[in-house]
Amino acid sequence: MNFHIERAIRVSRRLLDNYAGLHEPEEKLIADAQLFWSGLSNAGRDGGPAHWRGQSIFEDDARWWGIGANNLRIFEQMAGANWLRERPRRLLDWGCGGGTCAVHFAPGAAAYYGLDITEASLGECERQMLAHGLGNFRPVLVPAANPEQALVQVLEPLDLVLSTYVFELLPSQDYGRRVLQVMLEMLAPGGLAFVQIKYTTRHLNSRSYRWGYAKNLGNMTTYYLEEFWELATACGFTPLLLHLEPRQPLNNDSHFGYFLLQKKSE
């Protein structure tokens, strides 16, 4: 089929489904997500969607390095330039992928837990950290169907949980709530969560797709900004700050919102 015709059909289907609120079952989306990301470990599959160095758009090494550096820049603007260096911190990277954040956030950390749903990404993240002289990596393999399993693998309280370019890939807002609740439980009192989402605008095609995971993963789940703020509050976080990136040229995408959340001190 002609590429332009196929794209027009896909866009039309997306708009119609979003307008009608038609979505695939949660269980199917979770299974499809696990299948898609596990497939990256097979020979010949492109690890670019998981931000693997040297793959897809990250053949340009400046892009790969810049994505993580940009996330660190935003975090330091929100939490303070010295927050990570005040003392050795225990960090968890939810959806660590190919280590773009790890190589920037892990230096000086007491422990850097990388959580992912595939062994391939955990292995790639560890390779990149070792290549940068970082030996504090702790892999956490959690199946997509059970994010709560992280609670039995990480037994020490954390100072920071970060998650970037992940929440838009989650199967649903309900699943996002589950992840936030796990994050809250893993944090020490006063600990921080640094979470990036894709935000919904007035345009229909910015809403959550929730169908065709492999085709639409980049917009699988989106939120209105106030909606995510209220969700984080309902889960028990205190939202502190919000930073917006309407356009991000490093990954050719848009509508990113970065939230700094805090677990209440006891």
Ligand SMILES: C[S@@+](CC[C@H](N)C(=O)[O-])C[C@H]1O[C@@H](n2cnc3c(N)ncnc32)[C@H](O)[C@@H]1O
The other form holds:
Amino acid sequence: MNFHIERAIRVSRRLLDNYAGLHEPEEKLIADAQLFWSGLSNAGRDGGPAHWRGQSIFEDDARWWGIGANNLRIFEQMAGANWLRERPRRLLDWGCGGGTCAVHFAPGAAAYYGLDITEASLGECERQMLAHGLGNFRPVLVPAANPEQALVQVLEPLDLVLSTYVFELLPSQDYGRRVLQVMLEMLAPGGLAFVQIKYTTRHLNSRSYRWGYAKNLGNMTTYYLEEFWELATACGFTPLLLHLEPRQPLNNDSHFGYFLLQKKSE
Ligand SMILES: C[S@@+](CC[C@H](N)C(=O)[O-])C[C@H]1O[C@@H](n2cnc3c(N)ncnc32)[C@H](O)[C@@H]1O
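Let's compare: the form predicted alone is above, so bring in the form predicted together with this ligand.
Entire complex below, previous chain first.
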């Protein structure tokens, strides 16, 4: 289709979506998300969207390494430089993809659970961890339709649940709430959640799309900053800190908010 016509259709659709509240049904978005992520592989479609090393923009190894290193830097700024090393921690990485965070957060961990909706990303994450001498990986495969399945797969309480470059890809805010509730339940009292979201700005195209998953996945679900703070609170977390990254040159994207949340100590 002619580029200009396609763009005009997309812009009109976005206006309708955001002003008239037209969205695709949750079940369709969930099914489309599963289809999209399951289609990635080293042999077939490019694993770049799942941040696999050596694929698309991550052919540049400095980007792949740097994106996880940046997440660790922000976490340590928020939680303290020694938090991960104080004692061997049990961590879970929600949407671990190709292991960009794993290789930085897993050293010294008692267990590093990588959760994803595809076997392919779990395999790639494990490959990268082994390549970095890390043998503490525990794969957790859940279907997109049922994030609550994580609760029957991880039976020990966790110290930290992290999730980066994932919440904006989730089908809806309601789905994001389900994930936060599961995270809370998985954590030990006093445990931390380190969650990155994409935030809504005054610009129309920064709002949640909630249609056309494969085309719009990078902006599928966004939040006003205070909206996510309040959502986390409503789920039972105590939000501690917020860090903003208006631009991220490592993946040419923008408007990331990192929240450090805590489960109440008993
Ligand atoms: C952009 S990658 C992010 C990878 C990694 N977290 C990082 O920061 O580089 C998104 C990953 O989230 C996974 N994903 C998509 N929907 C998910 C869901 N509902 N629950 C868990 N993981 C999901 C994808 O399969 C993919 O591996």
